[in-house]
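As structure tokens, one chain now follows by itself in the form predicted alone.
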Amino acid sequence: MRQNLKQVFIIGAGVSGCISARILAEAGFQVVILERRDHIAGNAYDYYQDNVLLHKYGPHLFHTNNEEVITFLQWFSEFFPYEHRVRGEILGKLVPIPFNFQSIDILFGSEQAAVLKSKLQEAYGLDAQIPIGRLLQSEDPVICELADFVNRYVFMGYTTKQWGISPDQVDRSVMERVPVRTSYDDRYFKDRFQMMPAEGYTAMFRRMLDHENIAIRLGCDAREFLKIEGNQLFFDGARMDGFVIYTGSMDELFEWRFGRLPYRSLRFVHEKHLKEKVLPVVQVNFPNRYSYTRISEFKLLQREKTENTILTYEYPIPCRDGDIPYYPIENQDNRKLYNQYAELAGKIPGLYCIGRLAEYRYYNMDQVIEKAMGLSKKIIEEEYTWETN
């Protein structure tokens, strides 16, 4: 039986620590988030430069079907509805990603493009959405030929400057993020909801962290105080008899006993610019053309009207030792040295592991606030039949 447990140390301050730090304040826990950045939010955090407020580690739009999640953000900010699109430059022209009939129009004849929006409607249906792997499994000459075609001047070039190696190593889950749509519908995502933050996703977290059972500690390296000894854990020097919720690199936390997981790293570049907005839309990819793969107009995304504006660019590399872990690899290798990893942490009682990193998965930040919600849910209730037993 443990006695008084309401003790949760959160490694992290992005935003599954966040959300699971607010609910398990709200349940009663002293909650401590160890940080080494030197500011909350994580990957969202952002602030404003030169009047516009800009997203420091990329583009972070919200998106979700469920409405529990959106109640939970409500109470902490304000949103504005926003649908995001994308345009992608293809042969010198800008056309709405994902693919759809509005890019057919723009990129073949009048003639040709009745054909191709006839056989996808016949094959597949209005409204569809077919992973570009299907599209080019198609029997109909005519189908496989626009296939190779986005495959070619869409996917190729841009998942090989994102990920660094060719197209056929990366898993196919990844390729299938986004489709190819039988339809003119040029929003980047199809979700019930889609929104922003009124002021910005740092004063939303802020304000959720704004909690008298919430410690905060910035520039805090946990790597100095969290230990693990056998299946123990250790926090300065004492045996913890709480919980951990742990949302950094799993390979890291077990000094990396079986080898680095490999991650992909961005470097931004800024750039200002004396006019009201430049860009058609928030985002514009490059698949085939300069080392960037996209540039961002952030102000796009803001309400406030400045007489300026500024153009990100984002340009994916290798991380190494200091650079920022952005996207896990997925492949059968990189899962199986992740699983062996998940297996120590599966054997230490009273850790969580949760996250893009902790997990080795590319989530949405929707999927993220979920599973911290219900982590959350799960540690109040263990600790709960702790306390009765």
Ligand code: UDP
Second form
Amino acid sequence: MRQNLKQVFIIGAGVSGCISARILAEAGFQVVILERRDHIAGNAYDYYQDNVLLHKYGPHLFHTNNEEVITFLQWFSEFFPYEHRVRGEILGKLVPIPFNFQSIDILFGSEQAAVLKSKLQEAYGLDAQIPIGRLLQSEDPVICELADFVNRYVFMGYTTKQWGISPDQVDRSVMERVPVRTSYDDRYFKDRFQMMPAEGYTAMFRRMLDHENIAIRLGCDAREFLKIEGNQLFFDGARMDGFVIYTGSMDELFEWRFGRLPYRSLRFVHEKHLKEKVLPVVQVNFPNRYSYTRISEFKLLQREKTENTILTYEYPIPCRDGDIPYYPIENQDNRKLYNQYAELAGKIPGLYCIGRLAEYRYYNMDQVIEKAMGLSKKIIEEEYTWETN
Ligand code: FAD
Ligand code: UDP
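For comparison with the form predicted alone, produce the structure of the form predicted in complex with this ligand.
Below is the whole assembly, all chains and molecules, this chain first.
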């Protein structure tokens, strides 16, 4: 291991911050993490309440096609196989989401269901995943009618609630996350690896940060220490010699110079029930009624044996001052605004911006992990080059 390497300040102890911290610490960097919240793990944070491991910020299911990602995580936690299944309440019935052949069987009479399934199979093949936008463009009137039905009962209400705007203003990629399936596959994700950390995310990230080269300061807003003057970074009044990996919002970093980057926020309500179990699966979506979008019962995920359970309701809300910016609202205008901030950041030597907030991308955890692994390796390589020159 090399000695006397530079110091790295990491802003945010979320997924991207924790991964970068460990890789850089292993390479000999002195890492200091500043986290505004009073806990690590960012939005993946989980904790025990009434013996149930709750996901404080909504359901976090781990899925990836990248073996390197899962191999890295397995250094810090055991995992158990878990394939997420979701039901949606459509016309009073609970049907699989993504909408699939079973959803058709439940919602339509057997003759009509047979016609619909064979039409879909003919048009798209078996086991295809078709975005609703593509299904709506079908020239077959029978498929078109089904597409209208799915659009109306699965997507319209949910998307309007979730984003607070009309679904036609929501970026196509958002709804493409939940395609229609021409099969009975009722798993929410199709990735090769689908699993959950045995003792939860917080325990896994705690182990990841348990390294002699890592110091963590919780409840610490980096804006109090980190200043940008011209193209220069200052930390606690002194010119920075090392690096900063920033995982917060870009508009905030530059004091909203070009305006606010729009986000969508959420309000979570955790409700205890004196019953062993309430839902048929971990997550039930409500596209067509209530002001919440979904209910999760995390107890079913960890398979805890307790007499009580906890339901978590998710209410989408506008992101105002003080609210957590959970979802970037991706569209061309917002990307343009983001790019202005990214351009400024790109001119500052030693500043690296990664993660769902700092890149303003609707990333899943595995994507953020890939990014953090890539960045850390790049920093290590650059340092080696710099040292040997
Ligand atoms: P974050 O987790 O947001 O971490 C950033 C951290 O930086 C935060 O802890 C924040 O407090 C801190 N910070 C920001 N500014 C400052 C500052 N100035 N000073 C100090 N600290 C600061 N992904 C999946 O793969 N599967 C799922 O099932 C899934 N479900 C999700 C459900 C919901 C409701 C949400 C919102 C997201 C979900 N995700 C899921 C996405 C996942 O949460 C993200 O990919 C991941 O958490 C991003 O990690 P990050 O480190 O980029 O950001
Ligand atoms: N969606 C929907 N109905 C559903 C589930 C999802 O309309 O029952 C749409 C909605 O626009 C949502 C998007 O698909 O924002 C992505 O859903 P996902 O479950 O991936 O959202 P996340 O878990 O990231 O909140």
